[in-house]
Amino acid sequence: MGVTVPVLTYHSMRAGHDAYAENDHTALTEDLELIHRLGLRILPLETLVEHLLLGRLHECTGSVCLSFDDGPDLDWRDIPHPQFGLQKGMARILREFASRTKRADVHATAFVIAGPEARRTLDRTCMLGLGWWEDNWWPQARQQGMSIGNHSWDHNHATLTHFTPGCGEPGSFNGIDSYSACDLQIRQAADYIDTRLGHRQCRLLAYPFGEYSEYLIHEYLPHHQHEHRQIAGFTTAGEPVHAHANRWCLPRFVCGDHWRSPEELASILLGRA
């Protein structure tokens, strides 16, 4: 298969007990140390995609990429959890690691849900309803080196109070299989994110639930790129990216699903998974 690059995915909402397997903040802290001990580079996800599209994935040998999904404030800010105490923001964990190790390559992409009303609802239904799902941190995060990616308009989440016609069964992204549904979930989300960040900065897409339709990856994304402006899409397939991977169907590993300990992650990073 040649050179492969694992893309690791964390959910900062997994912020319960401090145990590694239950708290992605704890896991990220330990995983960064493992990455450092193994001598791996941390590559921006967009750089990985650019090398893949140019046929130069071999230049990414010895690299790993980091991403966060959903875009709650916990990706960027420290949050005082009423039950579990202060949770360091994922960005702070990255900054402290970079400062301690003197590394200049520490980078992550936060894939955010764009729709403001959807985020307000999800803040109540998926977290504690304390206003932890804002977008006012996106510009600062981007200015300070964290990329902001597209995680759809509203995730087509099952707990939303208003569902968009034509988007299929709530709680799945497999039903996003028409131009109108794709345009709403992908292009509208990219437009909104870019209004917060500036001109055409949102270029990467991560599918909610890791799911996609054949129409989405074979028709809408490749044939309407001038509209949605995305250059690649990511699943949660649990494999490393390889040179012949479909740019619209790139795999990622998910913390808590594909690994639950540093030992299991080491197997992934060393290509033994």
Second form
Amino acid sequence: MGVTVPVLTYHSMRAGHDAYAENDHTALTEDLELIHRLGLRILPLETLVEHLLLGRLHECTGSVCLSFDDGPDLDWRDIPHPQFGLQKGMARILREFASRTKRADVHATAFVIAGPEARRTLDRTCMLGLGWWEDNWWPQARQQGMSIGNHSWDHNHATLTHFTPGCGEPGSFNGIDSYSACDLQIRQAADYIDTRLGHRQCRLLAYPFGEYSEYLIHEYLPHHQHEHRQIAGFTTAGEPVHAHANRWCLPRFVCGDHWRSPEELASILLGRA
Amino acid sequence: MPGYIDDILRMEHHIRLTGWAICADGAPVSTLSVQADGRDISGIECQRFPRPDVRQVFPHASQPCGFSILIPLTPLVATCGQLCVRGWDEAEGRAFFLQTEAAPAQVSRERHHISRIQVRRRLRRRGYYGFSTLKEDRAHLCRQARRPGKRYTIKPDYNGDLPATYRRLHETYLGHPDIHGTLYLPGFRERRHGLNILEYVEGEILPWSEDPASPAYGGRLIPPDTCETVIHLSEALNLLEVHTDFYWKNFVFRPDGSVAIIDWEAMEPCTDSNERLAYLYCLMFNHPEWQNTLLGMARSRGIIQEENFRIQLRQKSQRFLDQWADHPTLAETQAGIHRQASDHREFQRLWKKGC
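Can you switch from the form predicted on its own and show the form predicted together with its partner chain instead?
Time for the whole complex; same chain goes first.
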């Protein structure tokens, strides 16, 4: 298969118990140490995509990419959990690791849900309703090197109270299969994120639930790029990115699904998974 | 400002764009540059060469009107949504843009080539010209959409239950001098359905639904003085083997009584004039003299073929028959046409009327 690059995904909402398999903050802390021990470079996702599109993926040999999904405040700031105590933000975990190891290449992309109303609802239905799903940290995160990516307008999440007509069955992204639905979920989200961050800052897309429709990857994304401005889309297919991968469905590994221990991750990083 | 990017060749470290462009007065374009998503790309070289095929279509074109531009394959170029060639038209004193059909990354997946274009011929000085793609061997119609000083139109009868959408689209696009290209309407579920924005057309459009109870229905649809226009158009379309969405929703009745055809969509499969003429024939059901005029004009120009027309007439009348099943009077008219198209002897009588 030639050169492959694994992209790792964490959900900072998975916090609470300290066990590796149940807490993505703990997992990220240990995984960074493993990546360091294995001598792997941490590459920005955007750089990986550029190398892929330029046909130079071989220059990414020995690299790994990091991403966070959904975009709760836990991606950026520490949060005192009423039950489990202080939860370190993912960004702080990265900073501490970089400082300890003197590495300059520590980087991650946070794929955020753009719609303010959707985030407010999901904050109540998926977390504790304490206002942990804001967008005021995006500009600061961007300035300090974390990339902000597109995780759709409202995730078409099953717990939303107002469903968008034409977006198919809630709880799945497979139903986003028309121009209007794609325009709303992808282009509108990119516009919103860019208004917070600046022109053309949001260039990467991660599909909610890792799901996508044929229309989305074969019609909308390739043929309306001047509208949505995204350059690649990421799934959760549990494979590394290889040189012939379709830019609109690049695979990622998800912590808790594809690996549950440092040993399992080591197998993935060493290409033995 | 005619021109086209014929070919994009992606190499390991470079991209070569090949095409042609001429100014409005036929002179070669003075300066050419490349933009990726609106940002200038520094070219490595730009070569000019003669294009005899373009000269055949545009005899006034000075040579050399062909170009070949080499640009570096940078991350910006590799990830951009659209490359375009920007030129300066000395005659009109303005810039113009030739756009690629696909981003470089897409191009590379298709063996580095988008369609190579063969220009067929220009049509009646109306700015239309036909081209076919060698790869697909399909013919298309193209028209320069960028025309400063003109107003542009969208199809205003789309989905009449969304007045707010219309208002927003009209406010946004109508009267804007620089709008061009293809507009994708929000809410439209069909795949890749776009409307080419060409020019503003003053006029009235018949109601959306094919409701025979509508007062606009029937006699007003194709009055005799517009027959000529429709025939001309049908002939032209047939000549170029192109298709447009040829039905009454896309006829704009101008105040002077002429008919403008809107909603031109390139890249559609071709249909022949027999189908279009059969459709019009059915709609003229309450005006036999118009039907005969239509048939006569079509026959005299040789754009109609007897057996194909009969088959199309049979299919179209059946469609209207089904559609108007709840309106016995109207259905009866279509049943009559259907009978004529189904019976060879009856059809011969109909056919001879057009002589």
